Structure formats: C-alpha cells, structure tokens
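Only one chain comes next, encoded as structure tokens, the form predicted alone.
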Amino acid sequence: MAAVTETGAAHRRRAQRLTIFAMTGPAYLWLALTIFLPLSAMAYFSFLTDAPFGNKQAFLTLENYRAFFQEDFYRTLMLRSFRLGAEVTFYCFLFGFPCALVLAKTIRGRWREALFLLVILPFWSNALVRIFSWTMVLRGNGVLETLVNWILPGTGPLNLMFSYPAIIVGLVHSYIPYMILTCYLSLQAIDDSLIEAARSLGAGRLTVLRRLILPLAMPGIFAGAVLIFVPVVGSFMEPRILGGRNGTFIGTIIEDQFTAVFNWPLGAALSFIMLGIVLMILLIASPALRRMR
C-alpha cells in the first residue's frame, strides 16, 4: 500500500513539472531567443577588429576592452554616467515616495483611480513626444520661462535647455512613474493597524515614517530604484536632445559607434563593460536587499 501511495505521489509531482514547464517553457523560450542570442553576438562582435559586414575581414582582439581602460575619456563618462542615473533614482524617490504614500494610505474610491491614470499617462505617449514637449517648455521663450518672467517681471532668461538640469527633468519625468508604482505595491501591503498601534503609543507622523513606513517599504524602494538606475545609466535620447554640448554620456558614445562611426565591435565592447559594472553594483547590493525582506 505504502509503494501504490509512493507511486502516485511520483506521478503527480512528474505531471505537476511537466505542467509547469509547459506554462513557463514558451516564456523562457522567448526570452532566450529575444535577449540572449543578440547579446551573444553583441559579445562575439566586441572582440572583433572591425564589424563583420560586406568584404571586411574581422579578426579577435581584446583591443576594444582595452580602450576603456586606456583612455580617461571612456571611464570619465562613464562615472558621469552613473552620477547621472543616481541623481535620476534619487530625485524620483523624492517626489515619488510621498505620491506613493498619499496614493496608498490617503486617497480612496474614484480619486485614487484618476491619480494612478495620471501616473501612468506619460506610457501612453511615445518617448520622444515626451522629450520633444519638454524642449517646448525649457527652451528661451518656452512656456517656463514665459511664465516665471510674467509672475516675476524681469527675472530674464531661464537657460535651461540644452543644460544638466534639463536631462535631469526629462529623466525624472520619464522614469518617476516606476517608483511610484514599487512604492505603491509595499506601501499597501502594510496593514494600516501598524500605523495605528504606532500612533497610539505616542509615535509623531516622522517617527512612524522613519522607523515603520520606510523600512517595510525598502524592497518596493529598491525595486524602482533598480528599473530607474540601470536604463538612465546607458541613456542617450533625454542627454542628446535636452542636453546638446551637456549631454554626452557613455550612452551617447555608444550610440554612436553604433550608428554613426559604425564602429560596432567598440560600441559592444563599451556595452558589455557598462552591464558588468552595473551587475556589479547590483550584486553588492543584493545582500542588503535580502536583508529587507
């Protein structure tokens, strides 16, 4: 009886793998098609003398890797970069958490909905309609600096396109939508009896934010603060267009090794250091983040 029952417990575990395989085989499937075979050839493209397109001949080299290390130039823009994508995280933590916050424990009904669809609204545009209505508004004459000279006459011109702070705004504008969102997800997973039982021992609203809102909140933190930080790191539309002179990052100088040097193997090479690096962040990070949970 103690084998029939063994049996049967085997059978239902091999048709409980089988079924999840066939649930989740097409995913990984996909993912594996769509992301790791181009990032295969992007990384047999790096170690080539040149690209290997029409009559070109292409030999292996380490040479592409090596001028990163070589040149100031390459690593100056890179640290520029993640300076970049740092100050992007937290400016959108920033504004972000306390939209969160008011989204999660404050509003209700109706308004939270109309709120959450004003947070989403920027993804219904395309990323460069977004970009190009931002020069509208920093440009000399545009809508910002018209404004501040009609409320305070005589304040002159604003100089904010093509300037730090307008890749900053742009950045912000485009990516603070996913903190709110992480944010949003932890901070209604707190049970409000917390807050409450927080409140009755005599704890102040900064007390409660400082010592239970903010650290049941981290893993939703952390999660947008990764979705913002690694995309701004290797951004180039926002610095290009809102930047000019300002706005050359190592995204930038990918970008053009790719499309206008066409100097592939170099653009691969400067990719695969700028994702080690920043999985290199990730991965001393991660045991703070096991630490949140």
The other form holds:
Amino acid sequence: MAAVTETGAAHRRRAQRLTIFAMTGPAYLWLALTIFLPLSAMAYFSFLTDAPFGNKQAFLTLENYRAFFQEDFYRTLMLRSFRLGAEVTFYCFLFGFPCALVLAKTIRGRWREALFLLVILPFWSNALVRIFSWTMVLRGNGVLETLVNWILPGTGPLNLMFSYPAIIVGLVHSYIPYMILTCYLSLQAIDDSLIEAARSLGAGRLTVLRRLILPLAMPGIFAGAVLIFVPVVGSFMEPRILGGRNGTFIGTIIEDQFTAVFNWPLGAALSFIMLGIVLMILLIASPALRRMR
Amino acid sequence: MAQVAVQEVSRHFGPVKALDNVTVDFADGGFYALLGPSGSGKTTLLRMIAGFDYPDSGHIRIAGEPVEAVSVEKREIGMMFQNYALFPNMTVFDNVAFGLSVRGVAKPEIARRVGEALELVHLTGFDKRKPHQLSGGQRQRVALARAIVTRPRVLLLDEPLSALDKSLRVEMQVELKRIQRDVAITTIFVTHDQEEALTLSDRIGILNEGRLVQEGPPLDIYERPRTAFAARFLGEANLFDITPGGAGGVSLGDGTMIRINGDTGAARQVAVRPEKMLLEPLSAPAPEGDSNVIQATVQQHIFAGSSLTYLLDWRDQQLKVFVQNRTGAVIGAGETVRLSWSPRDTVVLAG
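Here we have the form predicted alone; I need the corresponding form predicted together with its partner chain.
Once more the chain from above appears, this time first in line as the rest of the complex follows.
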C-alpha cells in the first residue's frame, strides 16, 4: 500500500518537473540564444588584438583590459559615468518618490489612472524623438528661455544645451517612470491602518515618513534605483545629443569603439569592466538591503 | 484618563447619513461598547473620537476640551485596529516603544515602560520577535500593549477580537477586561458582536443607520429594549403586534388579551425574550397568577446538550423559546403547547 502511494508521489513529482521544464525551457533557450551567445562572443573579442573580420590576424591579449588600468582617462570617465548614474538616480528618487506617494496614498479612482498615464507617457514615445524634443526646450532662444523670460522678464538668454544639466534633465525624464512605478507598488502595499496607527501613537507626518513609509518602501526604492542606475551608467544617446562636447562618458566612448573607431575588442573590454563594477556595487548593497526588510 | 463627550454629532458621506445627531457621554475610566450592524456609523464615531474624521456638525470633547482643532497625533489617544496594524519592519519592542520614542522619552525609561506593558499582556521575552513571527492572539496583545504604553487619555478599540477564532476570543475577552480594569483607561470599543458587548462593557450604545438607538448598562438594555431593532440586535426576541386595550392590558392580533406592566402609550409592538417564556404541554396544570398565556404548535427543536431551542408556529408567526434540558425529553413537531410568561417580561416597544 505504502509502495503504491510512494510511486504515485514520485510520478507526480516527475510530471511536475517536466511541466516546469516545458514551461520555462523556451524562455531560457531564447535568453541563451539572444543574450548569452552574443555576450560570449563579446567576451571573446575583448581578449583579442583586433576584431576578427576579413583577413585580419587577431591574437589573444590582455591589452584591452590593461588599457583601462593604465590610462587615467578611462578611469576618470568611468567615475564620471558612475557619478552621472548616481545623480540621475537621486533626482529620479527626489521627484519620483513624492509623486508615487501621492498616487498611492492620496489620489483615488479615475484621477489616479489619468495621472498614471502621464507618468507612463515617456515610455511610449520614441527615445530619439524624446531627446530631440528636449533640445527644442533647452537650446538658446528655446521653449525654456521664452518661458523663463515670460515669467521673469529681463532674465536674458538661457541656453542649457550641450551641458551637464541638460544630460541630467534628459536622463531623469527618460528614467523617472521606473522609480515612480516601483515605489508606487511598494507604497501601495503599505496598509493605511499602519499609518493611522503611527499617527494615533503621536507621530507627525515627517516621523511617519521617516520611520514607517521610507523603510517599508525601501525594496521599491532599491528596485527603481537599480533599474535606473545600471542603464544610465552605460547611457550614450542622451549624453551625446544633449551634452555635445560635454557629453563624453564611458557609454559614449564604448559606442565610439564600435561605431567610429571600429576597435571592438577595446569596446567589449570596457563594457565588461563596467558590468563587473556594477555587479560589485549590487553585491555590496544587497546585504544592507536584506537587513532592511 | 478622561471623560469623552459627543454632542449632537452628525456626519454625511454624500447622501448617506453616517451619523445623525448623536449625543453620548463616555464616563471616565468606563468600558463602553458601541454596538451596531455594519454601516451603522459606529466605526465613523470611533474614528472621529480618534481624529481620523471630523463631524460636519456637533462637538467632541475629551476631558472637557473641544478636540476639533486637535490633530490625531496630539490627542493622546491609544487605538487598536481591527487588523492590529503592527509595524512589520519593527520588532515587538520597537512597536511598543514607538509611541514613547516619538514623544522623546529617555531610553532607559522606554525600556522600563515597554517591559511593564509587555508584562501586562503576558508577552515578556517576546521583545526581539517580528510581527510575522507571532500568532494572532500574540499580535493582538502587542497591539494592545502598544496602545496603552503611552498612557493615553482614551483607548479606542476597533473590532478588537473579530480576527481571532472563537476559543481565543473568549480568552482575550477575559484578558481585555482584566487589563482595562488594571490600567483604568476610558475605553470605547466598536463591535458587531452582541455577546462581546454584553460580556466586556459596563455600558452599551446601540447604533443603527447613524442614530443612537439606545444606551445604558448591558442588563438594562437587554431587559428593557426600547425598540424592535434594539430587542432583536441585542439578544433574540419574539415580537407581537398589539392593539391598545386600556390600562394594564393589550390585545394581540387574534384578540388574546395579555397583561403588561405600565402603560402602552402609542406603542404597536411588544417583545418577549425566548428564555422568559415557559413552554409546557397542554396537559400540565395551568399557570397561576396573572401570567400571559398563548398556544402554539411546535415546528422543530434544536438540541444543544444543556439547552433546547424550540421553533413554534403561532398564527403563521414563528416564535422561539429557549428551554433548559431538565427532563431529558423533547416535545415533538406538530404538538400544541402552552406558552406563558409574566407581564413583567412583556416589553413595550416604541416604534
């Protein structure tokens, strides 16, 4: 009798394993083909002297990685990119969190949907169109200048184009929906009665925010920060178009290696160094995050 | 510790009258139950006393001081929520300490008072646990400790026991009563459970559709309900339509004269509690004195060990009678029996 039930259970386990395999298999196969294989090729390239196209001879070398550590130039750029990532993430949090808080806790019903639509809009517009429309706003004699002079007559010309702030503005606009959405999800999961309980115990709004809402929203804030920080560090389109001469970052340098200089091995090596540093940062940050939960 | 006074408070949500001209006093140190079905306005009233909602008209005073301009965090109240609302990111200690640390109480003092509060609710040694590591009953105790550790002027409980299973609920009723007596904080609790209201409180206010239907000590309300709603919501009641028949007597629909104590006024209904009726076979000797007597047919009986509930048919109206299982025998369906009760137990209802 016992043996019968055991084989029954074993059979069910095997069937379950098969189902899991059948359902996840295609997705993983797809990921393997589209991400892992090209990435492996890139990893291989990064150890070559030259891109192995045509009849060119290519040898294995560590030169591309050595270049990063020997030339201050790359390290300065890398730092600059990480600073850009940190600043954009910070501004996304600064402007996105209050917005998410209001959406999750104050606004109800139809208005919430309407406001959400406004938040999501950047997602639905083409990135290039989005960035070029910013050039119309930020350039001299542009929308921003006209607006500021209309409100405060006599301010004079205002040209933010091809500057660091212009890059920040463009990137924050592109990436802020991530922060709002992730924060919104974790804020909405906070039961209103928790906030009421804190207030009934004598906590003012700021104390409630600091001791209850922020800690409970931390997973969402962190998820949003990761979603923003990682791509911003490697971004090249916004820095190039909005930053012009000031828009040199590790992302634009890597792009140059592939599209202008045709030094694929160096571009690949720089990409992997960047990936390595990002992974290291996440690794260091994750235990701190787990503690917070 | 303070007296709470609610004066002519009304609150509308659109066309819905959540509270309609409610006046009620909560005595200092008393244990007061607000009883009513859902939508009766009891929770709205509790939230107004807490400061989460404000009256459209009327006043609320705590210790004589009007609190309309006082926000929740300054009202010095303690509130326990239906789902306990423990802070999931904090330990039991930090949960209970929250109200004290917000008030800037010194660390050693916090530790001492949190220790006392946890001892009061029998949770000493649970300081380091997180809420998700506690059982329902333990969570409830933490919520209670957190609400009373700041020594609030008023303790507000929103359906405090509804999330617990039956046996735990009875246990916590006893606990809650003991703790309330120990700390002697004016306590107002909202419930839809009549048994809970009767067991715990020393005063009950029954709310229905935003109005305070009746208010008083549990025994008074049970024995002398003023309306059909009060009679049926607190306990069970057999209702009879009446036509006034002069002093000391009224006639039921079939012309049977019954006696009552006092005057009927304009009343159209009387109520008799199921346990106040004596159920006997017709063969038994007729009751002496001035008892009211009717005859009814047994429809069915519900056996519950120590007691029985009989459902009877009287002129197409269903009556209910509770009988102690003294004889070990039941009267079968279809038999006609005699029901008798004292005029004293005939409650005249207004409206």
